[in-house]
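Take a look at this single chain in structure tokens; it is the form predicted alone.
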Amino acid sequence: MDILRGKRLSDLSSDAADYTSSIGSDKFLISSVIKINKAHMLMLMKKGIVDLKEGCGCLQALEKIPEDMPMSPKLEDVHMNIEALVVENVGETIGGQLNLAKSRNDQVATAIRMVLREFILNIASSLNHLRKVILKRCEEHLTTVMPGYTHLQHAQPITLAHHLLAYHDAFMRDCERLMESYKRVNLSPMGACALATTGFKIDREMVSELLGFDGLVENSMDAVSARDFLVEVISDLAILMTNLSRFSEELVLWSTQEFSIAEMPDEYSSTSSIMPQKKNPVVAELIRAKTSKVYGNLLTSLSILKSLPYSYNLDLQDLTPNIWDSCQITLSSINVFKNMLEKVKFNEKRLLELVKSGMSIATELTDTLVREQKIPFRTSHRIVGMLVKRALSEGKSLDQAVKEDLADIIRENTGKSMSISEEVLGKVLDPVENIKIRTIKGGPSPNEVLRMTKERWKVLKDDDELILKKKESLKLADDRLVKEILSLKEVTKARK
């Protein structure tokens, strides 16, 4: 216990030790903290601050520490547990140099960023796999007609591909947000020490490069106390989970007997313990629920930060588990949703029936009156509204009402005779034709959706390449750290 509290304080009580310990969530940090200690010690040796022999002793001790090392809550956190193991292995004369010119404050801030950047890349990569599944499903359903909804009421005819592509684009923005956040995450706090740097002539840039960072969090107080990057990423994940939850909600609705639009795969559903006919969309339901947990983590994190004075406070320790929880929830939710969506069966016949049984062609009929009859839009809107009302009150389909009542209603409202050909009216009443003419950029016509889909594949390829580039950069930094340590060991041996 002396390694942490020295002669300044007596031992913590067992309940206080358990209460203040962070080792429950520090398991995520072990590998990163070991790397940080190696990179920092390597820098100290190169700068002549630590003797080469002593530094090599520390490095060798660090290499013996397993990534699943057991940790004692009496030592509070992963940092002190690792230092204790090094001291135990090589003695305090050598191991006691491990924390020279650094603090737990800059070390933990650095380790969190190292773990988080890996999570960001893995989540973005999984998200791109989901985007690929959606684009493939779009290509399958370019001409599958369905009702578009507003307020969960039939609005206008669209295609299933157009609907699915809307979700793809939301996830595309989620990927953009994550990679933007990555820029602010991948900056090194090392060298800030507790808050005011150090009197030793250390090289912050060297440590940053050895650990794969793109630069420094320059201001030393900002470096140790900033956690806005955590809040930013949790916010990104909350938005991502919102999009995933909305998609899940639609699949839940569509799989009901009332909609009968989609059939969920058996392996992502459950049945009832009492009602044998049931097929419950439990995976989609749980995604909705787990979304709320990420929201809670975001609010908790903001609440922890809102009243903290600069620079470091132990409150920050309680913030960190929220990001790991959010990352794990999001990553698992994306993966399970992707696998589920690949196997969802869409009922094309039912979708077409819904379009034809509704009155979603009313908007195109309104626009046609403007084009063909030269009637002002608001007058045309009123005419079609009256037509719909009459059809509903008399139990007619809109097709039937158009043929029997439209001419009379036009005459009543404008004094004009209807001058729309049967050919034009036939296309207006056909939901497929309704969709085909919507070739405006971003519209639901099959040709336009196909164009968008092709462009999304190109963007997706670029996004994959960016993620791969970032992963390769981190791997190169790891390799460099290993090579630098081996090289310095060789120099040390040669001097013996």
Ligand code: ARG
The other form holds:
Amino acid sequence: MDILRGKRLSDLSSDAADYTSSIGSDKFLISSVIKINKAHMLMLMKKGIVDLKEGCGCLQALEKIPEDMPMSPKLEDVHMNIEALVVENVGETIGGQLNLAKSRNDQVATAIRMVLREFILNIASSLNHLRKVILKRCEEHLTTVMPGYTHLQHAQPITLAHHLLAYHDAFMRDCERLMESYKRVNLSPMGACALATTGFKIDREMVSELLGFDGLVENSMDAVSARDFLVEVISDLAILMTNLSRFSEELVLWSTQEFSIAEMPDEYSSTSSIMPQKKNPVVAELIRAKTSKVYGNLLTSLSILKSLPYSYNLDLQDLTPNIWDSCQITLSSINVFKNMLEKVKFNEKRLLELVKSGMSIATELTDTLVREQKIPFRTSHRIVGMLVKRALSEGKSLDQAVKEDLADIIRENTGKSMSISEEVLGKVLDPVENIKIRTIKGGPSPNEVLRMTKERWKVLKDDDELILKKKESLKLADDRLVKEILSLKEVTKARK
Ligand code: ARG
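Show the form predicted in complex with the named molecule, please, the one above being the form predicted alone.
What follows is the entire complex, opening with the chain shown before.
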């Protein structure tokens, strides 16, 4: 007899079983569901709700379940498959107590949170490895000058370190966001049962602690209905993937013949089956594509939730795989990107050539006129604009136009002669000097970027410690659960 349907319903048709079962993605939950069953049973025994001997029978049966247990769709999900195994193992008199004072509704919400918290910590750890690689690459390129872009047009000189550190900082916030979400994920719904708790005098806090949670999702209706924690984490991942995708896109762009700023490592590129000269940045391309999949998961999850009446509906079951898919995509993307970035070759000569051939010192020239010529910024902006236009129409470099035409244009516009020394002009025209004087907080001067880099290493260390602390506390809870079960078994044995 089906332990769930009993004599209430006749057998589920096999097409309906296949259609409604969650066993496909429940593999993620098996070990957590086993732990939840153990912790809950331990609590029931300690509270005197379940007889010690019967409880021990259940615990022993739970211990025998392998983490890759086969599951039948007829039993709907991991929860019923586990209960069926226990009943099969120790009989209904004992195993029939397994689901006392709990429901699949609180159990699934709890299991999802347990798996998700591990994913969060692993993703945050991987992200921190990536941050380390970026910081190292920054240190290599503190004085590698390049054009900074706006609208993909040469804007002002910066350094490669300054550019890379911008990505680091985005990932630093991604890590912070994930750890912030962790606080809302690591709360226990157990004890909410189906939606309204139970008349048995259970101890929700005890189960929460045994499972390594930091507290409860208190309101039992909220505990079984809420999936905002899940949407929140997918949002975090969507943002993280967006940052990774932008970085990937730049690497794709930079490795084109037109830019020739970066060369992808062979190990992370492919070639063409027909065009032997090709070196395609396929890893970076796929990160862009997979980012879209995470967006899809986010939208799917929000749409599933938006019109669900409280509390549990089976629609929630279809939401869950979206988080696992997003976590797996993000984790593998970060890892492969990190390995690739370690080996990307940046072409320093080409970067300098680009910045020298462009007109990105124009802003500094404008500012210099304000300082030396004592004219308003807007007037100076107009003068340099005219100079640029003349240089372009006469096919001159900006350097050449400064030497040949700047004095004339200043006189035309202000009626005064030029009062900027050759030495000052020489510095203005040098992109390296442009960068050196940008010592303002957050600017590209090598000293300032070095200062920022050093500070980022400290933040990274703190972030790593926080993740480690969380991992250790989960491990501690796991060990405690095992020990508590052992000692309760001994107490039971002694009472015989
Ligand atoms: N398989 C379900 C899920 O993933 C577990 C909860 C089922 N609850 C129920 N009342 N049918 O959400």
